[in-house]
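As structure tokens, one chain now follows by itself in the form predicted on its own.
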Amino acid sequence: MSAPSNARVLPVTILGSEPLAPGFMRTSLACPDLACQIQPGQFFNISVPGDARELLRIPMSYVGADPSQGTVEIAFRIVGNGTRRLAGLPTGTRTDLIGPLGHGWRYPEGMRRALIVGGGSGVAPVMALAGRLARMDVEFHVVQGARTSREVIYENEIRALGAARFEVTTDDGSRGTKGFPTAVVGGLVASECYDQVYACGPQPMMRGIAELCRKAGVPCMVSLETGMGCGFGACATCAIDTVNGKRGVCVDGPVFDAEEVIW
């Protein structure tokens, strides 16, 4: 049975939103309690006002938090009514969220070099990770996958954090290597000495990266994205199959060792 969550309902105020790329938004939130507690890889469920028919909160990963200012930044793709409303909330809107939720990324003792792979909106959950590795003086390389060159996000921020290598793949070949991140990850894990690989993105991408890492003998962690009804283990809608039985992504994850997941 999953351990109970220690998440709480917290008040939050929208500080502002702006376009990040076509179909992507970045939003700044004022939530001091969350900013002081949330760890890279964790998430929260936010209530989006504006449609009484939609009762469920929206799960959101975070890009970064500033405890001194009490702020949290999120980035998301607009994919439906909920995220469309969230993108349109005016500055000063007050709502609430449940968080922090889940278990985040882990850092093996003695880690010196890591590979971070983010695909699509999966780049957002690895941004806070990159910042943490930078503060730990761990060398990190980044592979970002996007549909087109216009959807490559947070490149300047990633480079500013000190990424020793930054590779881009695009589905249409408009920038970098044409194809998915797996097109370059295989070569990297075979030629570079990584102590850990971290991945977040579409499930087929993560499954492919997990297999490449298994063959190369490199440990891999993945952050899974599934439908989450409650966020704290009550509804069981996000249960997945693992080698250790059923696990709830919201409480046992969203970060799992790749070899634990039954793909």
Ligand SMILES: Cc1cc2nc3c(=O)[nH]c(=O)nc-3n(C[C@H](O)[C@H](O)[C@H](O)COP(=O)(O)OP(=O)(O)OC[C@H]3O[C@@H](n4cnc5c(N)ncnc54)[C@H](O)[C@@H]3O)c2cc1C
Second form
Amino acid sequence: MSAPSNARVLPVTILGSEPLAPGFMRTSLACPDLACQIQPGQFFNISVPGDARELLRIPMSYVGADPSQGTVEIAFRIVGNGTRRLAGLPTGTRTDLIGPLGHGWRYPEGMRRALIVGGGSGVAPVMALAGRLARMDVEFHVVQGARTSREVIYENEIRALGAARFEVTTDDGSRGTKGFPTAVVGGLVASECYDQVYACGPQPMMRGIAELCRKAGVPCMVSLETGMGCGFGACATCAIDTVNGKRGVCVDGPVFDAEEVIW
Ligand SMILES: Cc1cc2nc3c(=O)[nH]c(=O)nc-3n(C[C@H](O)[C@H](O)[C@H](O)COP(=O)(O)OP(=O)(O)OC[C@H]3O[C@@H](n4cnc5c(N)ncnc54)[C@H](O)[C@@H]3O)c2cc1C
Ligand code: FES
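Follow the form predicted on its own with the form predicted together with this ligand, if you could.
Below: every chain and molecule of the assembly, starting with the one above.
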């Protein structure tokens, strides 16, 4: 199958990894062809060497890219065999990825203020977005949902990017508001005059935020993380129901208008 869009198989070298929080890693990759193309909200499918039984690549978003250095940073939660092996790859490991894939976040004309909501590992895909909004001089607020205070990630980076407001919710109440991000998003969308809400996280969180935004009449985009096979439209593993019929998360998303998704 020939490549859709400008996705290609690209060589990549692991530059280094370090723990970000319990169960979370941040990894730096050298991949100049990806660094100069990938846009916030897009993703790539990386091959993790070391286990010949594992045939599928791992879909991954990115936190930031430096085209001048040819580097891309990712952050991920270790949930299974693939992410465990990715976290353990030594510096200098060479592999490949397919990317950039999918369609990223969109920026409505005239946007002045936006709310970004990231839950769990969904914080990674919204970091590149926060960087883009900062460069566009759009005022942005951030709500981060974590299981516990120890899993709040990238706080310094989010503040350094200039978030005008940074709220934390934790499942166990060890930091910020006890509960899920929906516990604070309802009040914010009702009072803060956002032009756009952006959300990435667990499906129930995004469904809840979509509903709050619908009631408040605020446009909302979500980045969906379905299971994936190929990542480029060949297998239909990632199909979802939308008001426009079946859509493939890997080619039509992963970013969708929340109102398009049949939750
Ligand atoms: C477009 C896209 C972007 C992504 N970006 C990131 C990212 O930036 N950071 C990050 O931490 N993760 C991200 N993910 C999720 C990541 O791809 C999965 O966690 C990974 O593929 C799991 O592989 P594994 O072999 O370690 O676990 P597996 O053995 O495949 O699965 C282990 C467990 O995790 C569950 N699981 C697997 N994939 C997902 C998923 N997509 N959503 C929810 N549960 C899942 C499985 O049901 C199973 O219970 C993204 C996924 C998609 C589709
Ligand atoms: S993952 Fe194969 S079509 Fe989307």
